[in-house]
Amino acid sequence: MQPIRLLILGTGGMANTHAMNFATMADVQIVAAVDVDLARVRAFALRHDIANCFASLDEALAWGEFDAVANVTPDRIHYPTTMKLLAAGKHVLCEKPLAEDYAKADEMATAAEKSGLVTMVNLTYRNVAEVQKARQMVLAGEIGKVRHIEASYLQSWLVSKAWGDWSTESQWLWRLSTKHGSNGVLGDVGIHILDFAGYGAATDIDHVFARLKTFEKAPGNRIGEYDLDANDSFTMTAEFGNGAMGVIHASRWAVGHLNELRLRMHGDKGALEVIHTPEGSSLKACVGEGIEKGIWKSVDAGTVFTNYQRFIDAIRAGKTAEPGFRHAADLQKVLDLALVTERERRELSV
């Protein structure tokens, strides 16, 4: 069996995670890396034993000796690069969000569907076994009809140096600046918590109303070339396709929470809670006789394949796997509408 030849596009921090995961697969060969910063791409290639470096995607495409791409570029670069890759007949695993807005994401999803290529979006919390198990339990009717959903994504990197000094490092500053392609916490981690909630509860959002807030972080909310105008926190009320009501929120100001996702689902026959942090994940259920006394018990979720492995398996099978481009585009539509509801102060139908 010939190995799948993989190119990594963009060599920032998250690219190392891609490289390390793909390097563990015997049927994958990382053959090249691309970055506009030649010194950075050379250092990345040396670190991960990659033979070929390019300073532009066009150079790599002219070379052409690869089958698939992990697109780990900044958000605003996803659209132009992915469209070129699809036109060139390359399979693509794209980082989230798929694009900065729904119009571009929809165009990318349509192009992917027409291409027949394998395309996926790296919504990394699909790798959490506990949320996959929770979904199975919901679909099996173990908590009955879901009535209420609570989901949160809490980070503290604006009030902690646990991940580095955001005020001096470009990898964090661009996430706070709209002119650098950021849609704030809503665009950065909002897509994660929307997917975490919708996937875990086996449903989609029908109606949404959101409020967003940008807090002062520096004099005039500016550091060097960065205008710190992107939203730092959001709250969202939602109505889901299964009839449930829900509350979803996220913040970078959540002291004491380095990186925590939490999902609670309450049905008419029971409830589930998923918590995921860097230290690990847990799934608890309140079902059966436990309902009467509010007794929660831990559930063993087992293990699951990562998005990286499922991307490669999908290429081998010749069939796209979820989370796909169309799903990511639908999530982007919700995020775009959330911005409109903030501006117009009204609920909107998805």
Ligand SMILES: NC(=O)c1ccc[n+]([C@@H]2O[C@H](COP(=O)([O-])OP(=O)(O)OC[C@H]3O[C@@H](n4cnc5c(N)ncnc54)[C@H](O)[C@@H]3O)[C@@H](O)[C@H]2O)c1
Given for the second form:
Amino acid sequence: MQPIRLLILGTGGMANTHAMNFATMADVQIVAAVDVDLARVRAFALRHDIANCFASLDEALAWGEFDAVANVTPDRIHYPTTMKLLAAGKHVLCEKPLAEDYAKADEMATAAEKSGLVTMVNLTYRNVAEVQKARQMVLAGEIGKVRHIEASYLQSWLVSKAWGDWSTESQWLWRLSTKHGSNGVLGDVGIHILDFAGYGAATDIDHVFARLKTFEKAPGNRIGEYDLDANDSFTMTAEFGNGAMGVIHASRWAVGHLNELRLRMHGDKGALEVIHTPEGSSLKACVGEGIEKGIWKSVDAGTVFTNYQRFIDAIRAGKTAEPGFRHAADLQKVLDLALVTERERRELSV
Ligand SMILES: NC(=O)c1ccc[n+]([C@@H]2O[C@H](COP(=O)([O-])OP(=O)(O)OC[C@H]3O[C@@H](n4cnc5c(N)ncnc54)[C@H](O)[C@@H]3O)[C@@H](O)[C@H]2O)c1
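With the form predicted alone in hand, show me what the form predicted in complex with the named molecule looks like.
Full complex below, order starting with the chain above.
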């Protein structure tokens, strides 16, 4: 079996996770890396034992000796680079969010559909076995009709230095600036928690109302070329396609939580709670007799394949897989509408 030749585009923080995951697969060869920062791409190639380095995607495309790409560039670079890759017939695992707005995400999804290539979005928390199991339990009717959903994504990197110093490092500063293509916490991790909630509850968001806030973080809310104008906390009320009501929120100011996703789903026959933190994940259920006394029991969720593995499997199978570009574009629509509801202060239908 010929190995799948993979190129990593963008060699910053998250690219290391891609490289480490793909390196574990015997049938994948990471053949090249690309970054506009030549020193960074060279150091990355050395660290991960990658033979070829390029300072632009165009140079890599001219060379052409790869089948698939992990696109790990900043959010606003996903659209122009992925469109070129699809035109060149390369399979793409694109980082989230797919683009900065629905119009571009929709264009990418349409191009993906026409291409017949494998096109997936790295909604990482699909790798959490507990949310997969929770979804199965919902679909099997184990908690009955879902009535109420509570989902949060809490980070604290604006307060702690656990992940580095946001005020001096470009990888955090671009996430705080709309001019640099960021939709703030909403675009960055809002997309994860919308996916986590909708996937876990096996439904989509139907109506949305959100409030977003950007807190003062520096004199004039500016550091160098970065205007710190992107939101860093949001709260959202949502109505889901299955009729459930829900609250979804996220913040970078959540002291005490480095990276925590929480999903609670309450149905007319029971309830489920999924928690994911860097230390691990848990799934608890309150069903049957437990309902009377509010007793929650742990559920074993087993293990699941990662998006990285499923991307490679999909290429081998010649058939694209979820989470795909269309799903990510649909989530982007909710994010766009959330921004409109903040401006207009009224609920909108998706
Ligand atoms: N799925 C997840 O859980 C997860 C986690 C972290 C980051 N991300 C996503 O991954 C992406 C990258 O995030 P990061 O934290 O690694 O950012 P980063 O700033 O650390 O790295 C981005 C890299 O892309 C390079 N780059 C910029 N323009 C480029 C271009 N035109 N061609 C090639 N390289 C280019 C930059 O020089 C930089 O090295 C973002 O979209 C982010 O949302 C996803």
